[in-house]
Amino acid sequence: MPVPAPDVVRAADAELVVTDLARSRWFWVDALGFEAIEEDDEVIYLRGYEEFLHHSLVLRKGPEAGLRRLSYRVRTPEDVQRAKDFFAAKGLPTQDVPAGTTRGIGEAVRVEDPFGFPVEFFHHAEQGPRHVQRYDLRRGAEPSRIDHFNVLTPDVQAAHDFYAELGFRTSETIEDADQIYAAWMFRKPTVHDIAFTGGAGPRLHHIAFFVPESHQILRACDILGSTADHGHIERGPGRHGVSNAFYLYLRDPDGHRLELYTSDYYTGDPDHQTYRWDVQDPRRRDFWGHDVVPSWYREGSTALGLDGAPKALVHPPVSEETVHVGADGLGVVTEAELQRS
């Protein structure tokens, strides 16, 4: 008899390992305006102005940068155990995480999904004041809330099918008659909580944070330009075809990629239909036709296993020169280039 999936509410939290905590604090707090909720010499807990759970991003000091975990909130305390049972029934590694292991978070279960990503499920979390209308406190890009994760995996179809079994629905895909090259999947009623995009994995492509208005994205660019830190701007501003988001991609001091975005759409109706982009449609990358910088396709953050060790990369099958789908579309890369990714 199939083991029931947990009731996942949304993407809620991520933890990144960073090598220079002071430099990371400058980028995330001083430049971009995230709220530092708690911090010490080893870790910083951050959240956006709209959020009331303890945090939505953890920066933890370590010798090598990487993705320590992606976390989802589940609807009830019982769903934490359901998550453990669901993954254990498939022979996947699980770990019980006692309350308080991550500051502000109750009992959780941490698992490794079939594609090598460290994933955590929790229900209980401490709460704090929500600063939706505390305009006097806002700084930088005024980030509101965490929205989604985007990860690189060599088998998008398998990832799509597994997360569909976990209860995720599909808002958009990039595909042709033979295969799915990328899939955007959701639990909350927006375009996505997780996106699976083609490439060597397991790697994190980016974590995305919602901002209320497009001018806050432009302000982030102006701030980084005015301090001669424009090198942290990787791509954009621009308009995605997929999701319709107005976006900006930045790289933090360790190279972790984040997206600031606004203006996607509602997906909560039970008969919401998947929008299927043809892989040959150039608008899927950028609705205005802008070129995509090569680093955006080729680079990502190393995923760490439950033991904290970097996960070995699995590469998509390639020929001497092959059409290869990067994080939102078609590109041509050589095998040598792929091995360097």
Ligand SMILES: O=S(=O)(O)c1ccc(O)c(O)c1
The other form holds:
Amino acid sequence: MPVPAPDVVRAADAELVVTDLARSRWFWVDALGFEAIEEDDEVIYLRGYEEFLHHSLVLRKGPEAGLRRLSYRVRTPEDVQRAKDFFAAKGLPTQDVPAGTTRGIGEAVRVEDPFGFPVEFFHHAEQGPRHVQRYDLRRGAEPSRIDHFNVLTPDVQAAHDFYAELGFRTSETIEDADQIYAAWMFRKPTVHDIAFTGGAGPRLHHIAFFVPESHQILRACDILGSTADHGHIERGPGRHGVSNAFYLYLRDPDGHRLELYTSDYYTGDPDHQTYRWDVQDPRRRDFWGHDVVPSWYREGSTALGLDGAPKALVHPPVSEETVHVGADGLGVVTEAELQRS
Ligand SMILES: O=S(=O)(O)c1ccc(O)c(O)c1
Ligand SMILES: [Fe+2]
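For the form predicted together with the ligand instead of the form predicted alone, what are the coordinates?
Everything in the complex follows now, all chains and molecules, and the chain you saw is the first one.
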């Protein structure tokens, strides 16, 4: 008898380990404009202005930078138990997380998915102060709310199939006749809550935060330029092919990648169709055909297991970077060269 999947509402929270809390606070709060809704010497709870729950992201001080958890909200308290049963039935590690372990979040279950990612499911959550119309508080890029996770994994097809079993639908893919190179999957009615990028994993590729419009993305660039901190800009600003979103990728002081993201599209109808990009289409990742910088394909944040130890990496047989020529301007890069880089 198959164990029913939990009813996942959306990507809702995440926790990153950072090595210098003060430096991280400067980047995420002073430069980007997140609100530090609660903090102490060990941890900072960051919040976007349109977030209704307690926070959007947790930065926790630690000796080595890494991804501690990606968290999804589930629809009912019973779905937390359902999540535990679903993963346990597959022989995957599960951990009960007492209420309040993460401030503002009730009891949760933390699991390791089949690809080594630390994933948490919760229902109960404190509502934070309503700052949607507190324009007097908005600063920096005026981040609104958490939007999605993107992770690096060597077998995108397997990850896609597993999250489809978890009830995620597919909005877009990048593929050719041989394989899927990337997939975007959703529970909330937008382009994605989770995306899989082909590459050595398990590693976090990025966490994305919605901003009101492209103006806030350009303002983030201007702010970082003003203080000569433009080195934190990795890719963009630009317009994605996949998702049609306007975007900017930044690297925080520990190298964690975040995306400022706006104006993707609605996917909520029951017959929403998957849009499939050919890996040879130069507009798939940047609608204006700009090159994707090599670091964007190659670098990510270490995933930490439920025991807190870094997860060993598994490399893919072929990666998109070695297949696509043209817009990436890289020509054919062999897998061996990639693994040496
Ligand atoms: O670069 S892609 O157009 O593939 C892309 C699309 C949507 C995203 O959220 C993203 O991170 C990357
Ligand atoms: Fe993204």
